[in-house]
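A lone chain, given as C-alpha cells: the form predicted alone.
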Amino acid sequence: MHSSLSLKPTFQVAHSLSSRTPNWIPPPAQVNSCARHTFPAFSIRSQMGSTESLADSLKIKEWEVGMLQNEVATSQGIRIRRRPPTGPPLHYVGPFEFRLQNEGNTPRNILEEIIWHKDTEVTQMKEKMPLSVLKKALENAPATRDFIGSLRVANERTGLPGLIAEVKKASPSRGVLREDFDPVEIARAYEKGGAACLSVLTDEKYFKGSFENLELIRKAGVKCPLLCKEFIVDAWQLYYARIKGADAVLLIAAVLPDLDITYMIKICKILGLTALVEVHDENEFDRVLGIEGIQLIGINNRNLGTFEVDISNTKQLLEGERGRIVRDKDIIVVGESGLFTPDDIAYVHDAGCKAVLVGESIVKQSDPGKGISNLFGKDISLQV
C-alpha cells in the first residue's frame, strides 16, 4: 500500500474513518479501490447476494473500511491494530460481536486488547448518546481552563517540571492501587500537595476509571485543569469529554495515524480542550514532530509489548535533533510512567522536561500531598 495516496483526503474523510458511525457508507469508489488494492483476498460482498440486510451491508463496510484504518496505521509503524483483522462481523450474540478466537483475532498485548474493546464500547455509546446530543449538551459545558499554562506556571514557580497527578484506582499491570478509593479527596489533596493538573481515569474495564469521576471531581471546585485520560479512538470521544468537564484530552500515537491525531487536534481546538499527544520511542516522535499544532508531548518510558520501564527511554528521544525541534516550537514535553523519587524527579527535567505525569508513586500513599513532597524532595505547594 502506497501510503503517500491514502494520507492526503480531505478532513471531511479523515471524520470518517475517525468517527466510525453506524449510518455512514464510504462512497462506493473508494471502499471498492481499497478492497481491490488494499484486500484482494475479501471479496465479501461479491458472495453475498441479492437477500443480504441493509444492516448487515452497513456493518460490512464499516469493517472494510476498519480494514483501510489498520493498513494506513501499518503504513506509519503503528503496531497496535485498531480492531481485529480477520473476518468481518457478520454474526452478533447481544452486543458484542461474535468472533473466532484464532491467533489474527487474539490481541498481541494489552493496549491492543483495551483499544479493541474501546472501539466496541464507543460504538454503542454513539448509538446511545449521538454526536448531535453531545453538540447540543455543550451549550451548558464548564469552560475550559488553561492546562499548558498551569504547566508553565507551575514549571516557573517551583523550578521542576509542573506535576500532572493522576487519579487511578487501578492499572493492568499493578491491579488495584488504592482500595479506600475517593476520587475527589485524592483530587483536593493533589491540589493542596502542589499539583498543577490533575488527570482522571476514565476507562472502566482496565482501570477502574470512570467518566462520572471526572464529572464529580470538576463539579467539587477542584481548581487545577484536568486531562481525561481515556483511550481516544473516535472523534466522538472528544466532545464526550468536553461535555463531562475535560479540560484536556489524551492521543496516543501507538493508536492514532497521523491523519486521525492531526484531524482531532483540528477538534480539540474548536472545543477548547488541550491535547495531550503521547509517543513511546523514536518512530512515534518523528511523525509527532511532523504535525502541525502540537504543543504538548508525552513521553512514555513503559515498552508497550513487555509492560517494563525505563526512564532513560526520556533522555534518548530528546537528545539531538528530536530535542532541538522541541525547543524551537516550544513544545512541553511530560515526562510519563517510573518516576518514584527525587532522582528520577531530576533526570526527565534535566532531559527536557517541563512537566512530569505521576500516578502510582503518590495515589498509593496514605496522604497523596504528602506523597507529592517525597516525591519531589520538597513541599512544592503553594504557600498560603
Ligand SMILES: O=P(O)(O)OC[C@@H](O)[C@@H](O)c1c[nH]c2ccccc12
Second form
Amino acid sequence: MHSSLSLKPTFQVAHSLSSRTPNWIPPPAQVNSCARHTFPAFSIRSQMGSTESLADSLKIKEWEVGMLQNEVATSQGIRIRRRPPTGPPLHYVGPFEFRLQNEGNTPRNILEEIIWHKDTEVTQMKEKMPLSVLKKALENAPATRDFIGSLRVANERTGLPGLIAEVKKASPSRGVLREDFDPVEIARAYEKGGAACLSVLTDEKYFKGSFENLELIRKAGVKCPLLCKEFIVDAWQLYYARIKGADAVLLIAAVLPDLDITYMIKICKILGLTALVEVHDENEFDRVLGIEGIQLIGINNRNLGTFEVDISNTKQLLEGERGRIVRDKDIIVVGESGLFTPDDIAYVHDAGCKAVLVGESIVKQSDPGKGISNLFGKDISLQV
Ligand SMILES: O=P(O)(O)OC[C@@H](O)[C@@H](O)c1c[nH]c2ccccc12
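Follow the form predicted alone with the form predicted in complex with this ligand, if you could.
The next block holds the full complex; its first chain is the one shown before.
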C-alpha cells in the first residue's frame, strides 16, 4: 500500500526543518513527497554566476519539486494538487505572476483552493517563525493530554461514541454558524456537557477560526484534549500546533500522500501529538490502513470537494474486510460530519465508530452543552 518510491524520510534531517526557501538542489533520485524537508544541504553557489540567477534558479527548482509532489500524489489516486500546475515559484515577482490568472490555475474544487492558499500561508508563517524559534518555544510548552484515552474512557462510560465537539464559527458550505462566537465559553459548555475532546478550527480564511482560539481555550484550563483542526501540508505546522496548545492534529488523506502521512505521524510521536487521519473513500481508507502506527481514523461523511454529506458513507466503509482490519488493529474510528440526531449517533455507533466529531448541530444551540444532550438523546455529562 506504500508509495513505490523507495526513499524513506530522513528523520534526523527532517526534525530540523528550516525555512522553506531551499539552499540546495535536490538530487533527482531522491525527489519524493517529503522533498523539501529532507534534502541534504547542497550548495549550488559554485554552479551559478550571479546572486540574481541563483535566487531565480532556486525558486524554479522549488517549483519543480512542487510539481513532482503533484505527480506522486496523482499516482496514489489523490486528486488534490498541492500547488497550481503552472504557478509561479513562491514569492516570484515577474512574468510568472501572469500565469496565476490562467485557466489551468483555477482550483478544481474548494479543498484544492484551500490547500493552495494554505501552502502560501504556511510559507509566509515559516519565514516569520522558523523552526528553530518553534523548537525553543517547545521547551516551555505544557505536556500533551491523552486524546485517544479520553475517547475510550467516554465510550466506556456512556456506552455511546466518545464525543469530539467542534468549536466552529463558520464553514465554506454552511456560512456563519454562530454570530455571538465566544470560543472559550463554547469550549467550557462542551466540556460541561460531557464532550470527551474538543476540535478547534484554526483556519482563518475559510472557517473563521484561529490559533488564538486554540491557545485561549488551552490557557483557560479546559481539560478536554484539543484537536487542532487545520489543513496540514507541512511538518512545520505540527510544531506550530503543538506550541499553540494542541494535543492532536488532523491529517487529511485526500491531501497528503502516504509518505507524508508516515513522516508526519513520526513527527507527531516525537512531539507527543495524536494524529487523527481523515479519509472519505475506499481508496483513502485502504491507503491509510496500510500505514504503520495509525491508531485513530476519521471517516468524513462530507466530501470536502463537493460538500455533499452522506452518513451512510461511514457504514459502507466499515463493512467487510476494512471493518475487520480496524477491529484487529484496535483502531478507533471517528464518524465525522453531518450528525444531528440520536438516531444518527446510533447509526454510526452501530457501524463501528467508538467516537464522533460534531460541529454544526451543537455549536448552533444557544446552550451548546444542552445541544450535546439533545444530540445524544440523553445527558452524558460527568455530573450524571
Ligand atoms: O459541522 P459538522 O457537519 O458536524 O462537521 C464537523 C466536522 O466533521 C467538520 O468540520 C470537518 C471534518 N473534517 C474536516 C476537515 C476540515 C474542515 C472541517 C472538517
